[in-house]
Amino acid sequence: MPIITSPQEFNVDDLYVDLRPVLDCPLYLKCEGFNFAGSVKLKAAAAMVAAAERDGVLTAGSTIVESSSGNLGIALSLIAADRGYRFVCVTDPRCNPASMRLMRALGAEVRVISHQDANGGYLESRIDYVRSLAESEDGCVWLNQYANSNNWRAHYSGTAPAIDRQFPDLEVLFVGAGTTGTLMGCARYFREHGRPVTIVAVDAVGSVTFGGLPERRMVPGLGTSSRPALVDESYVDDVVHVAETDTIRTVHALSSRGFLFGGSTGTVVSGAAHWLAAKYPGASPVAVAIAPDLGERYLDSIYEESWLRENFSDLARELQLPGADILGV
């Protein structure tokens, strides 16, 4: 029986879902949402905070400031509460309301930036605000998840070796691209350890990370409106771009079988399924995809009929979600 004294000490790192009976897809899904932060971002947050403490950048009384669309902000809220730091999360209107409420419940201050950047997103606007905050207020420390090497190092030393141990014959690995920390850490590990694993990055349509054209994106998590400093395409063998309608179809297909995953996971699974069908028709390579998060934080968005009707009306009609019956008994 594990006994912990810090919330970040608990993380399930060896749980996989076989998606063959679920989606008829030869894919194992590594579930990263079973920790107190609810996502894979806990690893990067812990590594960046630990490094800042070792370097003497974070000290008693410091304030952590960071830009996040949700999951990293939650992870940093948890660590800041545990360590006694103040934390300010700078996000934008696409952040799930549940994520904002959770950060505030953990004691974080959440600031929402509504000014769009030149690409029609919010990332550059968020970063500009964080940078000005860190420069103008004493004791503010910006960890900068988009350029901090400890982001990818957390996955180089943790996530990738865990996959390697479970799947020594791994042929294909699918990783979602946000800050690209998980992607770069895993890709570097398998390349530098001489493992012949095909690394497929999964990105959202409308993201500029791999040179795509900027478009409206409503599902937070994967994709960027500004290319992350961490990304190095030389480590990536292929890139798949997934439309948000396919992301939403996939999460609903999974939830219909009892697996409630988040939007980032829906994007990764959709991209992996289409890639495998095109590259390995009728075959079953040893393939793993990383599921960054679970679905509870998306109950107000991609699982909510009114949100779908407002943002994806045709898809809402296609999915025919069951409504709630109010009984006067």
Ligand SMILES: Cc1ncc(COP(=O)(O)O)c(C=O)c1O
Given for the second form:
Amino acid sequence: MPIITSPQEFNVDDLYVDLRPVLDCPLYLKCEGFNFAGSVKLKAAAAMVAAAERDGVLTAGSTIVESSSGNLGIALSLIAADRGYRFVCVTDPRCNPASMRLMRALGAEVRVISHQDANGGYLESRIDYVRSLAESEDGCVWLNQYANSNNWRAHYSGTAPAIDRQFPDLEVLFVGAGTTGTLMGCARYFREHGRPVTIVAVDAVGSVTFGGLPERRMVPGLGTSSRPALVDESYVDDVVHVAETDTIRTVHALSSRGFLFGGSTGTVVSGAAHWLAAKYPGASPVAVAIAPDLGERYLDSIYEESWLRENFSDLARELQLPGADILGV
Ligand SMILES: Cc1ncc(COP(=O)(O)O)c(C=O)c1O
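In place of the form predicted alone, the structure of the form predicted together with this ligand is requested.
Next comes the full complex, this chain leading.
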């Protein structure tokens, strides 16, 4: 029975969904959403804060400032609350309203940057704002998840060994790419431990991380509008790009079986299913994919009919979501 005194002490690291009976896909899905932050980003947040405290960068009275599309911000909000720091999260209009409410409920200040960068995304604008804040205000500490090695180290020492323990014969690992912290930590672990695991990065169409052209993206979490400093393609065996329509089709296929996952899980599972069908037709290699979070914070977007109609009208028709029954009393 785990008994904890800080929210970041608890994390389920050994839960997998077998997608064979669910989606007819030979894939085990590692669920990273069962902790108080509700996502894989708790590990990176905890590791970056612990290192900054060790290095004497974060001290009593410090303010943490960070750019986040939502999940790292939520994780930092609860750690900042636990450790007694002020936290300012810089995000953009694509951040789920539920994520912003969660951060505020945890005592964080949320600032939304709404002017786009040269690539038509928000990342550069967010980072410019965070940099200026960190430079101009005394006691402000920018952890910089895009370049902080403790981001990938959290997965090198946590996520990857946990997968290795459960699947000693692992053949293929699919990891979604945002900052690429999860991807680089896992890829480095399996390479440096001499394990013959094919590492497949899964990214969104319209992300520039692996050299694609920038395009409109609506689902937060995966993908970037400027290349993250952490990415090192020499550790990555293959890259799959997934269209957001396939992301949304896949999360709805999962929810129709009772598994309510977040958007980037749809991206990773869709990319993995297509990659496995192309590379291992009719076969079942030992394959794992990482599900970064769960679906509740996406109820206003990818699970909401009006949002789908506004942003993906053909798909909204195709999915035929059941409407709410308003019953008179
Ligand atoms: C929902 C979700 N999926 C995937 C990722 C990507 O993880 P990473 O930054 O380790 O590449 C993030 C990161 O913010 C996320 O919030």
